[in-house]
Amino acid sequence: MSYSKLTHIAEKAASKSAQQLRKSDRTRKAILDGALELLWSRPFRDLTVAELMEVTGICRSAFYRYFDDLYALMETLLLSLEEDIFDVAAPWFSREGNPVDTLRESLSGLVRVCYEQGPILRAVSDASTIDDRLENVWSSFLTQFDDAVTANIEAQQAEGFIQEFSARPVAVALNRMDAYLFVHAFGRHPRQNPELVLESVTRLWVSTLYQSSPITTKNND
């Protein structure tokens, strides 16, 4: 067989493999999107694989090609949400620019993401009380934000932007406040007004971290 013929066969096989991969990605995304749709109107404990796959229009057996069970599905959704949250929180964590302005920008992105995907937070928070895996995933999810916020507070304390206090307890308190508020404000339809939620969390974060900051004092002059 000629080299050109072999190349053609290889390219055709690669194209077919790519198409199958894209189809696989679409199927997996359809399952994840279907789960989010159902969670808007019902608690996680009422979700079933059969109902989920009926919503997606995909055969039930396809579910188990991607997820061991519904708990694994929820873990995947939470990890995806975690990535989205860190992406929108990047301005404040980058420590570039005015810290108060970047905090406001990050909180705005955080509220937007949680407004769009609130049922994931609610479902994992609820399910973590009955499933050890999700309890660990939920705990790890919160702890990562505790670590990141603690480190950023300490860095900005060293730079003189935030007054001296024990950073970790404050970081934990702010993060738990956010988690509780977002679960209850955005976890079900009808959702609360995101602008009012944003105003509340921004007021609490800014007043807690920057009330006595030279930046805040200067801005108020």
Second form
Number of protein chains: 2
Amino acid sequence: MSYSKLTHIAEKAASKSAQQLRKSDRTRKAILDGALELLWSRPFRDLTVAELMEVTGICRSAFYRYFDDLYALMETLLLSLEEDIFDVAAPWFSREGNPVDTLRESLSGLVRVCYEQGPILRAVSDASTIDDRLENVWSSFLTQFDDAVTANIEAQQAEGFIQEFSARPVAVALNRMDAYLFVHAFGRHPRQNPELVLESVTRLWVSTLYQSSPITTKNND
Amino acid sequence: MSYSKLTHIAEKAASKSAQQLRKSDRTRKAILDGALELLWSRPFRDLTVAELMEVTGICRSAFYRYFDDLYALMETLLLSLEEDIFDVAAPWFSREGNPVDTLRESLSGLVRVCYEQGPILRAVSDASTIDDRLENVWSSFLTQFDDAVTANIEAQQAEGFIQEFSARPVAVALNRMDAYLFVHAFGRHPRQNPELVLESVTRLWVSTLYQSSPITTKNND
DNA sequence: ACATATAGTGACGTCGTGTCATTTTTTCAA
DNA sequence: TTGAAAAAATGACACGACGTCACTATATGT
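Having looked at the form predicted on its own, could you now put up the form predicted in complex with a further copy of the same chain?
So here's everything in the complex, that chain up top.
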């Protein structure tokens, strides 16, 4: 009987890898996918649990088995965005290579990711003003960035790449610009031209931090 | 009888100037004042018609005689903010005097007004993500600013004060920075130090637009 | 002072939310 | 394969906030 048992287990494993994990995980993913689908074309304010679960094909109240509320769901989406964003912003923070070049690289990646995920970014940003808890998550996400940028500015000031000034308020200003410019430019269809946005964001960062550097008006990497 | 009539009229006029206009206008003002009071210390998301009218001391449903909904009320608050903001930003747009000096003056006024009205600014900004109509009003407010800044940059480029680049995307970036930095810094108590915010905002605008200008790290006007 | 216009009231219907007891489906091991 | 236990899905419910409406009370102006 160990034969049939093993076969059975093997089948289970096979079916699991085909269907992806347990039922609950598939359902959770279906809900997240449904949310992404809806938020791609409609603002967060129009999203209701009823509509979302209708798309998912499961009873509305089942939603609450997977998320506390829509804001908890948005938090999940934000966390996955965060990963992409920190990854793509890495070059400048790595503090290897030419500061201006790596800054351009980081900003370019940031624009790309935010362009691709624009409507989601906007939905999270919108939702964060309505819910206490999500607001804290969003806010601490921005603050992490503030901290990282501040530290990097201070380090490069010590090395003489950046002139002396109070780093944090400038870091905060630059980050708020990025965040809300991206939300504004890429948060709704039709999204704005990412090349133009990248160009102007780069101009601001470079002229603020590395004043003497020349600025190209076309990106010719 | 014309005597008593005149006296009566005189009394009416006196009482009107003392009590300010008709009942409806006083009530409307009371509602707006109540909203200002509540929003001074709590986020927009916690504001309900019931709570607002409780503060005002009138029946909840009377609210709808004066405003379509809370977003219409917020629109009224935004419009009064707008006036202050356009007024105070005038110097740079007037295109008289030294561009950098007038820019500093405008930014200084902007920071002052937004500091004073921080929680209201934030409430409007928060509310605008929830309501269609208010979002359009907020958005067109920002766009007006985008237009004005774009025009001013282009004019000063023509005069040689500002180097050549695509003006609008830079204007949009600078404005989004202002708007959301102010919302972030001044929108909740305790508000951040306006001096520091002014200094960093000024740094960004000046170094972006008038690269060659020296930047003072203390404001010694 | 009175007739009329206007402001204020309370009750109602609606919608979206979140919970709960119950039913259905999965899961896993004998 | 089967059946018992665990987990997931369902439908009904109560709640809170909204916006409307017929009605009452109060202002307004002649």
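Numbering follows the first chain given and starts at 1. The term rigid core refers to the most C-alpha atoms you can superpose between the two forms while keeping them within 1.5 Å. These numbers come from a predicted model, not from an experiment.
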item	value
Core-superposed C-alpha of residue 181 shifting 2 Å or more between the two forms	no
Residue 31 C-alpha shift between the two forms of 2 Å or more, rigid core reference	yes
